[in-house]
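Just the one chain here, laid out as structure tokens, in the form predicted in complex with its partner chain.
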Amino acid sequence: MRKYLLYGFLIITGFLTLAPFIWMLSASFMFDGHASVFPPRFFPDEFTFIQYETLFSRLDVSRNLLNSVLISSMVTVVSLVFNSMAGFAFAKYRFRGKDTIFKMLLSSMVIPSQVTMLPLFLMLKEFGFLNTHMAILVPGLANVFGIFLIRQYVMAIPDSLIESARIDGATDFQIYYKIIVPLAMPVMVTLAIFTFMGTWNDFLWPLIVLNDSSMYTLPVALANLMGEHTKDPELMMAGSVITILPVMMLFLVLQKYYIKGIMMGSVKE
């Protein structure tokens, strides 16, 4: 009896969690005005791709999709290299000021990024980076969370592996990319998903530094579109589907790594 109650509860809450997505998907396949009805429809009355066609042909969303893919991939690759090198250094080397620097980095995590935005904006303006992809890349080059995650993982790799490679004549850089990187691959994948999704979903910073609609990432383009199409749920839902779908797919494929990352991030130092 209790079991059925539990299942009933789980299924109802599961449906409530998914309902916004189902409605979004359904409305995105409707003709103009067909989603503004009472009661709301969970299936399109007449199925159409017209909203998606409008988005790609008239509103040039493919440009924004491409921007999002490019920027997110770029930030992911570069920050992965920077963070993994620094994480390796903090895990396996002894150097002066190591503990102080690491503690400083960790405590800096309580500073909200909004504090840096105004000076960073002025700095990027001087560099001529405003309204370019560089403006998104620059603050994402490295981050403390990434360094921390890699360090935790690499610390568990036995020193003896590194020592024996050294005896065989491997240089420090060879040790990094022939031993550490392959062994740390699971955590690298985890960090890659976090970074990719974080950059993809980010809104405030791209909103500030990108001011040309051809440079917009999907969230900024979508917010901008919302200003002109407050009365077009069908079009806006198609736009939301395009924005959400890529990250959702990525998550479904790599969910194991993503979930592991959350747990690792919550390990107490």
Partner chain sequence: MKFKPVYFFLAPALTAIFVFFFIPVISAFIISFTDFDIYAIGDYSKFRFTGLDNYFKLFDNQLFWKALSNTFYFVIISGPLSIAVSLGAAMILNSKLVKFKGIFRLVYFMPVVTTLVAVSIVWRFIYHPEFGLLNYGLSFVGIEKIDWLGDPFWSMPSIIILSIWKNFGYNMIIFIAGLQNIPEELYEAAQIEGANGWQRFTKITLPMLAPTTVFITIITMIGYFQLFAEPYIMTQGGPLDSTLSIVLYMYQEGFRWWNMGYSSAIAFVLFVIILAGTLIQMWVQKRREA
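Provide the structure of the form predicted on its own, given the form predicted in complex with its partner chain shown above.
Just this one chain is shown here; partners and other molecules are left out.
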């Protein structure tokens, strides 16, 4: 009886959690005004794609979607390279001040990101990167959390494996590329999901550094859409579906590697 009560509780909790997302998806296929009636409709009387046609034809959301895809993909790929190299160095190399530098990096994680936005904005302004996608790409080149995550994972790789590669004549880059990267692939996929989702969902920073609407990412474009079409909840729901669908699909495809990386990434020294 206790097992059935537990299953019933989990089913009810899961439905309550998913209900807003189900209604969002359902409302995106409704005609104008059908999502605002009383009593509210959970499912449309007749399915229509008119909201999505409006987004892509009249409002040109396809450009913002392409911006989000390109920016998130570039930030993810480049940050993986820098984070994995730095994590490998902190885990397996010995150099003066390594522990001090790493502790300083970790201490910076307690500083709210909003505090660093002003100096970062001024630096990018001096470089001439404002209102360009470089203003989003450059700050995402590396982050402390990514370095820490990969360092903890790489520390579990035996030193004897690296020493054997050196005896065989492998260079440091060959060790990194042929040994560290394949062995650390689970945690790198986990970090890739974190980075892609964080960049995709970021709203405040692109709003600050981008002025041209053609450069906007999807979250910023959706916020502007809400200001112009407040009385069109069906259109808002269609925009929300387009915004969250890619990251949900990415997580579903890579969830096996994500879970494996989370379980194996918390390695003690």
